[in-house]
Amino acid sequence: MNPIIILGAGHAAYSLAREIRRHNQDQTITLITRDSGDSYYKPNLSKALASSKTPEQLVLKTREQQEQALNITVLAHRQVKSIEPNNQVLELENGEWLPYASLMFATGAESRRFEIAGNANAEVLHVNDLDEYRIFTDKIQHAQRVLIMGAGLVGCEFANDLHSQGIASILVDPAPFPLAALLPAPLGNALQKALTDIGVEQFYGCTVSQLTATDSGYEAQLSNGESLDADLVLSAAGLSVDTTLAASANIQCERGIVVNAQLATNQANIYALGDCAEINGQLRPYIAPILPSVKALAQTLLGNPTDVVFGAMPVSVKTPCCPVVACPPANTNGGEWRIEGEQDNLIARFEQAGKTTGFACTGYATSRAKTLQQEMA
């Protein structure tokens, strides 16, 4: 029996293996991953400093423990060189060919990288996996000021987490306020004030245009003409999907690997889920969409074709200075935000045709998140 092969060993990959195993004890399952195969919860990377956890303590199960618990094979530190969909085989870098019954892309997304003028572009840090987090935690041992490029979810969480260790941070983002992709302006402004109150410097409406290494750290020139000094520079400018392998196998790709409601690509018996999948024209990042995806895909793989259905999926932002829960609308045509509350305890409902199609809340008002989610049902 040819195996189900899953590319990746992140939350989506292991969750899918676990869901398949719940229904079928005999199907051979193989995971192939470029890293160690140890499992960890990626959202914990941007809050681990406050919890005083080392990179090793973030590991939930080692590769060997996952193999034993799920009765699977994990090929760690392996790279897939090519895929031949017509023959249902893939080739590893070492020239080994592996047949598959079904092939799953659960390869996630990578840190978006930009070319920045100056001599220090290659020294910008990224934290999108445990290995990069190890480098980051080693570097910050002697840092007092960290420049963070990007004031989205990850950038804001790292700023708050660094504050917990007495390390100053600077946020730079081209948007007018933090979390601009998730929040309406009044709630973004509330978060901005809370970050300011804990000492986070913030520069909006601009980008880092030049980065130069100095004897004491780095000098950053901003597009608005200002100059900043920092000991380290961290990029939190979002994620992008590496579609190189998929595209080379004639799998349709756009912003991600294009799949239908059953997470199937245009090539037979090849699927994608998680951050790398573009589902009916939408990328669905974050953790919440993974659960319905693995439940539906496991059923499809076991002979019961099942569409994945996404309900309202709020995103929790781990900024203790001003907690945030956001569930932005799928589109903003013909609707508007309605805001209530005071100070940084705000609730925003996005209303379209008399219905709540999105919401966000900050501060103590995040206790209302479940009620707001029910309003969208």
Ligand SMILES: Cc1cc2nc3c(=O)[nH]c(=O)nc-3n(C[C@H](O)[C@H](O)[C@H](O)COP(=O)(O)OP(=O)(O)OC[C@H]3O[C@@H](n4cnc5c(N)ncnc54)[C@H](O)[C@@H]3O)c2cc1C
Given for the second form:
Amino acid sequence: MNPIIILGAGHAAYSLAREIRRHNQDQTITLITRDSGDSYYKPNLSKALASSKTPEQLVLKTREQQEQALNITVLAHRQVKSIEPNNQVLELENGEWLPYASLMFATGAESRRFEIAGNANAEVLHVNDLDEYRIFTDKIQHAQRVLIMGAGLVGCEFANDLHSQGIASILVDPAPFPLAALLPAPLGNALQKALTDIGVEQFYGCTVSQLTATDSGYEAQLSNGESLDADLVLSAAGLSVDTTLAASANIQCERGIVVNAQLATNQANIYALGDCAEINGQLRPYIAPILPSVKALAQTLLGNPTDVVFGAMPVSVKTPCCPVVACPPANTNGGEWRIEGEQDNLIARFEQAGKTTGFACTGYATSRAKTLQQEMA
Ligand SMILES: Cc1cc2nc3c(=O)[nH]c(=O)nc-3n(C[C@H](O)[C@H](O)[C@H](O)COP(=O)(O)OP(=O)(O)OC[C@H]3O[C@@H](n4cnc5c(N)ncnc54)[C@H](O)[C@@H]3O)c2cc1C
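Switch from the form predicted alone to the form predicted together with the ligand and give that structure.
Below is the whole assembly, all chains and molecules, this chain first.
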């Protein structure tokens, strides 16, 4: 029997291997990943400083431990060169061909990179995996002030985590307030104030237009005319899916790898899940959608075709200065936010035709997140 091959060794890949194994002890499963295959929980990367965890301590299981625990093979530090969907084979970079029964893309997403004028573009740090986190933790040993481009979930979490180590940070974002993709303005403003209170400088409605390396670090010119100094620059400006390999196999791709409700691509026996998958025009770059995806996909692979159902999936933002839980509405047509609470402790319900179709809460009000989620059912 040809193996099920899973590309990647992140949360989606290992969760799928575990779920298939739960139902089937005999099926050969091979993971092919460009990283070491050691598994870690990626959301921990932006809160590990506060918990004094080194990058090594973030590894939950080594590749060998995962291979043993799940009875699978993990080909680490390997890349796929090409896929021939009609023959159900793929070619590794070394020219070796591997047949597959089913092929799963669980290749995640890449940090979005963009050109910034000046001489320091190549020195901008990104943290989207454990190796990049190692580089980041080495560099911050000598830093007192870190410029973070992007005040979304990752940028805000790093700002708060750096503060726990006495390292100052500066957030720059083109939106009018932090977490603008997840929160209505009053809640974003509450988070902004809490970050200000712990000493995080913030610049909204502007971008870094030029970055120059100086003798002592970096000088950033902002599009609003201001200029800033920092010892390090971290980009947290979102993710984009690398669709090159999938597209080269004539798999339909848009912002991600396009899949149907059963996570199937337009090529027979090729599926995608996790950050790389696009369903109904939507990317879902969070942990929570992975569980229903692997449950449904494992059933489909066992011969019981199953649609994935996501339901309401709140995201918790790990900013201890002002915790946030957000579950934005799928669309905002004809609806509006209703907000209650005071100071940092706010609840926002998004209401459409008399129904709560999204919510967000901050501060102590995050203890109401479960109840708010139930209101959406
Ligand atoms: C700092 C940070 C904090 C986060 N915090 C949260 C949070 O609090 N809550 C939340 O819900 N989400 C959070 N996320 C997002 C969450 O971690 C991701 O949604 C999740 O890890 C995606 O899992 P994945 O398996 O799809 O992708 P990944 O974990 O990115 O795994 C992709 C795997 O594919 C491999 N790969 C990539 N390309 C190839 C290739 N061509 N060939 C072979 N292998 C390849 C990679 O090496 C990796 O092993 C956070 C993300 C970051 C970066």
